[in-house]
Amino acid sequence: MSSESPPAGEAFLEPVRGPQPRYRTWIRSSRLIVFAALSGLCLVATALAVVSPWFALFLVPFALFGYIALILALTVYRFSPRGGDFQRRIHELIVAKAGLPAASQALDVGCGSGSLVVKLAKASPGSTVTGVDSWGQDWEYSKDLCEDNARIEGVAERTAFFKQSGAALEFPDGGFDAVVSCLTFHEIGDVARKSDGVVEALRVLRPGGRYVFLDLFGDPAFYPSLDGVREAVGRADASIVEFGALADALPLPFPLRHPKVLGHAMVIVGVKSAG
């Protein structure tokens, strides 16, 4: 062991860290702020019950808005590194199920802040991964954010991002070796049925290519039946290898199992028919 001592002050220097990627969670911060504010206003109004007992009625909306705010806040926590990093773990699950070979062309429909695109690119040397999103004004994502994250993660040369709707992808038929999507199809507004987004995503998958889709397929508010989802996959000349609840593939703690969070989330894995 060396007996040399570091120069004065050097032992107290922290390592220099470069810029870090910024991957927003799937929960809109504006929504959390609104419900927290409504809950706070109701609580203030309840305190006025000392003036009139009618103000005590504000306890009802206070409980409702407070519960929603609590679920949203705990969900944000669970998605963060301190709360289990479940957003990253879900993306890694999709990457593992995609099994993207080296030197492939992959597409992520609804790429958000670019996290899944970056993970696919880093997991498959030589592959090029494209991400598309509409990046609506009510989301905290953007094309610039995706490109910044890809550059920081060292995969900028093998990634590309485009503003497109999942209802009408601007790519030719069969142009990708793999197509993935995470919690996007139910957000597409310009389709007759949410399952139409599945058909469109499979259109650009080459014959023999693999797909992995995670969405709220179990929520009847978006998908009337699972048979309808299966029919959409078959209509796109694809087969299903795996179709099950996200909670069966990845244990989800409270409140992620809540029906309004990921309780209805399901994963479909399959292959485009070869001919």
Ligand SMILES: C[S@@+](CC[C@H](N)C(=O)[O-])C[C@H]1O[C@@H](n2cnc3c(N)ncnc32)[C@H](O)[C@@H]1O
The other form holds:
Amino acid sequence: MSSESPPAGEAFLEPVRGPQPRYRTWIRSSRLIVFAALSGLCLVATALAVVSPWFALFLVPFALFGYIALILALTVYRFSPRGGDFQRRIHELIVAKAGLPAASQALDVGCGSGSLVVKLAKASPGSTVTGVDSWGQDWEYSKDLCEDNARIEGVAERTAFFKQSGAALEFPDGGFDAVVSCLTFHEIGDVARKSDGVVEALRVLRPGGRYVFLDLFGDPAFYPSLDGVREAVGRADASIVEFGALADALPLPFPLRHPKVLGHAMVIVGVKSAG
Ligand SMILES: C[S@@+](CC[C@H](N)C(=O)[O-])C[C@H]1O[C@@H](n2cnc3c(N)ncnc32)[C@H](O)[C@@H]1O
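Switching forms now, from the form predicted alone to the form predicted in complex with this ligand, please provide the structure.
The next block holds the full complex; its first chain is the one shown before.
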């Protein structure tokens, strides 16, 4: 009998696992399902080439949709704990760069499932962290999900979640000691320029307060130039301490460094002018 065997008559007891938070990845499962289904349909159509050779043309969309589905599936894997936990590591990078002092008031614009809010609250004793999000149909996130996650993680009393648009936050100027945001500004639809979301987030930061924004700032489809982003930060009376590619701060494996995934992601860190 090995030294680790239980005494006769005693069974090993599995550790009791309480409810676990559900943060979900940034990839909508509906997107993955749609591309996998389209690729499968095209493959079936290709098999009809035995009837007419024209059906062989379906190989082209099969390859295209299959490639997209593969990239999406690998991305989900990389974001998950088994594939390196990159979604959690990106949030931890933001928390580290925010360096939130104890007993602060912080805001996360576009808080999704509450993951970053919870991590900030846990990293900074006595701090209160607020999360806002529009929680639209496109995402598998909700206010209830955020509140459940905060309760499970033991920070419900120090977190609050509100449905608001990042385009027009319902908070007075300068009310927060720190403002963070992760992959949200490019999603905000009701603004003339994506950088307007940056200006609005900085509006609610107090003079001397610190901000950390991660977004697709390097993607010209959303931000015509990096100078435009710098100009927006200046317009909001804030300075830039650091502005660089996410991949420089956290080496990204394939396919996360793909331009359609996080290849254009950049982190900007700075401080609101003291006035
Ligand atoms: C890629 S997800 C990122 C979620 C979260 N920041 C994270 O890191 O897990 C983009 C988020 O932007 C939110 N969003 C989209 N438009 C918004 C808006 N106008 N105002 C606030 N949030 C918005 C979505 O609901 C979604 O939660």
